[in-house]
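The chain below stands alone and is given in structure tokens; this is the form predicted on its own.
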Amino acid sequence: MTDEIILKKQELAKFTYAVFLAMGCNKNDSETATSVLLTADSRGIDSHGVARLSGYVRLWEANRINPTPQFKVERESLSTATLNADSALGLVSGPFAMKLAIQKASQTGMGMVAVNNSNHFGIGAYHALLATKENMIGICMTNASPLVAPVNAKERMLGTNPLTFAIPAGKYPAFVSDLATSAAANGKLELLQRKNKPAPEGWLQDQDGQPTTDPFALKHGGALIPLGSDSDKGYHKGYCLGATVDIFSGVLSGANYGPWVPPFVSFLPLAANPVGLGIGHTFMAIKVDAFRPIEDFLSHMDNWISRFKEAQPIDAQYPVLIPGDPEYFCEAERAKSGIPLLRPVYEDLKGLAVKFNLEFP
């Protein structure tokens, strides 16, 4: 029995779309949510693709996801807005909010939308790249379940709180910086658990605050560590970045923040005294030609990328890459070969097919 099963992207997308329909989402929202998840799998971000699908279903079953949300703009200016997502899938509220930011940027040069009352929004790259299609710079961030301990703390206070930048180029694909502000994303930890492999050193601490490689450390009271892993490697910087994302996503939008952010897993209870509504995100769009002619910018982005690609490598086997390159290479490969699924993920999806009486590829 192999550890991976390969499925065609179209087959997997058709099934995922059917699951969202079965949850009660309309066709447009099901299509959007499916696109976000399959983009993650296509780009090699397996931790945020269909491996998360059953988690969304469980949140829906726990009445924490509203499949038919009514978005409401609570506060607005020419260039900004605060959006109440009505407990929507973040996979749906995220693209909606980024498109609103793009619309505002097209009128004013810059647009920014803060979102409250939302849920996990998948990979940040999907949302940020929407802006590059309009020759804009896209920025997005989100807070998340408290799994990360601040510097010198045992207690979990922050999420992995990713921060994403997408910048258009001319002949090259867009520059994409999409990273968790913790040493690793929780989804990668979940993949290690499924593979029964230890976590790399520097990812986790145990319940006493000591380093550990146990991939199940979070279930035993441990915590993820901020980006940088320890004091010698500058993990105070990761802590600062994660805290900043939390404030932009939660405090600014009116969502929960810090230890009050709702957990992604449905079996954990919500905070007894929430300080806001749901999970929070922030989206920004910057119109490039508000600063310089777009042709000049794209030309110089190509020049920037070309020069960095020409940097002398330490080892000729490993050329210098541009942020976003590994994902683009993976996307091209998986378009031909299909999407690999770990067997536990495959079996998980088969379980959803049984639950909703759906045909499974």
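Having seen the form predicted on its own, the form predicted in complex with a further copy of the same chain:
Shown below: the chain alone.
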């Protein structure tokens, strides 16, 4: 069994908040950043929660994260804005930008905000779900450290570039599609590395571009493979989606793109001759009742969901799942049972407690 320590959500949140304060973030921003990370841990996306906290701290130590950013709207129209995030935590600029998109959408039916000069924004679902609370559809994307090889390439050119949609429902929880455009997210690979287990076929290629199951392939010059995994199964589609997310997040916003995207890990150098500022994100909010009355929409969403739940299963033990449900059920469960941390993550957090002289739960 994996060695795990279980902490209550509130304890972990209190500690995380204290770390952001210690980095120099103000109270509001510390609260927002904590909320994004704890939402990831609560929803079972452990790779994007407090497991990354020490990574953010190291980026701050390397002067790549600014704890007291001044956001600047560089360009604006009725439905759109471009935001320079002043090297903020993406955990802070993300919710800010999504709220601006929501405000635009409440005026014109939809809003879109492109963000440059930002950093890793945590889980997309957090941001997209801000829109569903206002009876809007939320969309977000971000580019990320280059780890994925385009079709035909052995060079890493794209991040795992996630694309997220959150759609409100009536009696059911919101529909959430939140996915990396690679066959597997890097977080899943890190888990296999810790257990020293081979990766499934279709996730990785080696330094010569040949398929491999070595979970350490990335450390030896290999790359992640786009969603689809091989030519027969349509991995050009994963490449197309990842490239689209990169262009929206980087080229449209004025951030870096492709191989110029700054790495998340602070020990890797930044690319020479950057083509933009920091990493980039895109947020959209779409007001449902600009298209049809909200009651009609919500009742049809409920009908969509209940019909899909009833789809004839291959095995009656495994019914069809609605996108977002596994994370929603995990959130309910962990609110009661607490949040399990792997031993290395727990030790990592204890190290932060020592560094900042904080109490540790």
